[in-house]
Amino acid sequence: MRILVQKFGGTSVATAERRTQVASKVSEAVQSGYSLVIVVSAIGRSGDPYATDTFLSMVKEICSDLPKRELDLLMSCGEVISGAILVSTLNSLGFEAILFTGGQAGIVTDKEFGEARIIRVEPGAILEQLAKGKVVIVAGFQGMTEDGQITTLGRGGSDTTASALGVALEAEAIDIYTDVEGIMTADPRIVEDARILDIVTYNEICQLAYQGAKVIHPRAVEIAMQRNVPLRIKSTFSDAPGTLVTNMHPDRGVGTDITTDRIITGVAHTPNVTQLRVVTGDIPDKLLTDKRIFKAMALADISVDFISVQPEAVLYTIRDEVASKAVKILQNMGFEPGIVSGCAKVSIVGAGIAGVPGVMADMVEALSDAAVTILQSADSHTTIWVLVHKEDMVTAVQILHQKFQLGI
């Protein structure tokens, strides 16, 4: 059995001429042979009837404290909303379609209500419809507890559960499909040239997805990952290749050329952060200190960023919305931290990154040249990053964009 794991965004699902489209998609995919899985998101974005923020502000209108267990149970109403409308065109198309919750479809999570894990999948029950010739859809953004209680996946939940159904069901492939035609170099909105990226690796888009590109979860990309499970990331409304993540790169052709491999893959972005400098050099056992103060961050549920742990100081990048929060409890700590609002995380990612001299010297080069002030910078193997103010963000990327030549 050949096996297709397909996931629908929000926005290819919102109109009946829209799920026309999709039903498209569905008919090309099973005319080539292949056992159909459709993994679906809520109907439309915030604002749409179905969506999920609309279910969720209809509740805070009432009461802003529902428990996480009930507030589960409404957010994954969207997503069998959605896979029960596609089950209607479908079928209406000729097609037999039969429709799973994540529970249903095997999806075993932990109890993490609102960001749950997937434990495992058991996926029996939609090989047996896949064997009776039916395209299965299953809800997206949600599983089950073993004793039953319905879970949701957090950010980015659809892709994962597309991901964690490839994986378990060996599918071929995994294609995400969205409103844009594949990966792209930058975000198209801020540099005009960005183009669409034919192929990158897992590692590529993970970076690129951490680092602000949205257009896939990286949760999701590791998943596939682990079994090398191909992804690729398509347009529902047209009929371009889009983008493939794989560990392999093509096989080139006898005789052709060898080509260096590219340095860098993209330039991603992610606004809105502060600055937080905590001077701790003069306090005896510094390293309990450092320790205190991370934790503090991890009680009070506030993810850091951008870390640089320092002789006489620790630096860390927050969100701008839970800045005073952070900057509270440093102060009841009895520390009074150093505070850079309204900065911008930007960053260079490659797997040609490592191991090459200069890149660093080029990336600091091309700022400076623009009077783009760094605040702080950091490197790994495949990726450099920078803070700069928010007001810099978008000369940065197009400047870094033009010095890689990545429009080319």
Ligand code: ADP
The other form holds:
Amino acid sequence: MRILVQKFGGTSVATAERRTQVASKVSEAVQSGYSLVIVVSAIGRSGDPYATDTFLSMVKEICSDLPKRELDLLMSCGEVISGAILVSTLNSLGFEAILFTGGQAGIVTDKEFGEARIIRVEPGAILEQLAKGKVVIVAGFQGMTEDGQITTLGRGGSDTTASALGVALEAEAIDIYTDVEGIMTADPRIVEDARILDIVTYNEICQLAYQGAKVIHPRAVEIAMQRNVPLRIKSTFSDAPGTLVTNMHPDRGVGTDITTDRIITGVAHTPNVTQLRVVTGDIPDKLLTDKRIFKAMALADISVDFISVQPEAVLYTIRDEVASKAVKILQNMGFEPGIVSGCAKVSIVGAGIAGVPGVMADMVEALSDAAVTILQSADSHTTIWVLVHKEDMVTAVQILHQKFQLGI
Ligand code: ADP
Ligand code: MG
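Since the structure above is the form predicted alone, I would like to see how the form predicted in complex with the named molecule looks, so please show that one next.
To see the whole picture, the full complex is given below, headed by that same chain.
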């Protein structure tokens, strides 16, 4: 059996017309002889009647603290509705389709409601239906605990569902269909001349995704990478070839480096970040104090980023929405942190950065020529990050895209 997993995002299933285009992708795959598993997201975006954010705002209007278990039950509905509508669409066109919830599809998760992790996939039920010639539709973004509770996988969770199924079913490929024609050198909403990347490694995309390129969820990339299942990011609305994510160049064979010809792959951005600066003073137990600060953040479930430990202070960033919670914790510990809210993280990513001198210098030069203030910076062998004021974010992304000649 040649299995193909196709995932369709919210914008791809939003209208009847778009669902017809989904059906033609399904039809092409079936005609090519594939057994097909389709993962769907909820229909549309915030404000649309069946979008997950719409459900959430409905309950938040009544009471802001629905228990996490019930929140997950609510949040799992959008994908089920979307799946049922797609079953009708496909059935009306003569395909035999069957819908599974995440749990019915064999996706077993831990008990972290809202951010559950898949611990294993039991693909038996899907395989049984594929063997009968059915197109299997799976509600994305959700799973079930060992004891039968419905969980959701966090933002971008449908991508993760698709990858987990692709790996468990030993699929030939995982196709992520969306509203752009592939992974681009920057978010096309910000950079007009962003270019489609035709082939990239899992590592490059993982980094880009972690740094904010929301076209695919980084966890989905990691899962596909574990078994080297090719990922393809394509448009539902065109026949463009899209982006192939793999470790092996299709023309050059196993072990060939597909990135040798470029230093920088892309620019990504993450808005809504707050920088905190905690002055600890040059005290004898400074390290212990630093440790206490980060432990307190971890205990409160606040994830920290951009950490810089300095002789008399620690500097780090958090998401804007948890800033007041973090500040309260620090104040209770006796600190009065310096707060710079409304920041954005802008990153350049590329496997070629390591070993090429002057990339950081070029970055700093380009930003300072454009009068962008760098609040903080850090680097690794594949990524250089800068923290900027949110007003400068778009300029910073555009300038870096231009500086490293990533455009068309
Ligand atoms: P879906 O609903 O299909 O999951 P998403 O909104 O999650 O779609 O992802 C697609 C969007 O990601 C695009 O419309 C685009 O604006 C945005 N995006 C951000 N960075 C990139 C990038 N580097 N390449 C392509 N798209 C990007
Ligand atoms: Mg998405």
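Numbering follows the first chain given and starts at 1. So that the term is clear: the rigid core is the largest set of C-alpha atoms that superpose within 1.5 Å between two forms. Being a predicted model, the structure only gives us computed values, none of them experimental.
Is Gly334 displaced by at least 2 Å at its C-alpha between the two forms when the rigid core is overlaid?
No, because once the rigid core is superposed, the C-alpha of Gly334 moves less than 2 Å between the two forms.
Ile283 C-alpha shift between the two forms of 2 Å or more, rigid core reference
It does, since the Ile283 C-alpha is displaced 2 Å or more between the two forms after the core fit.
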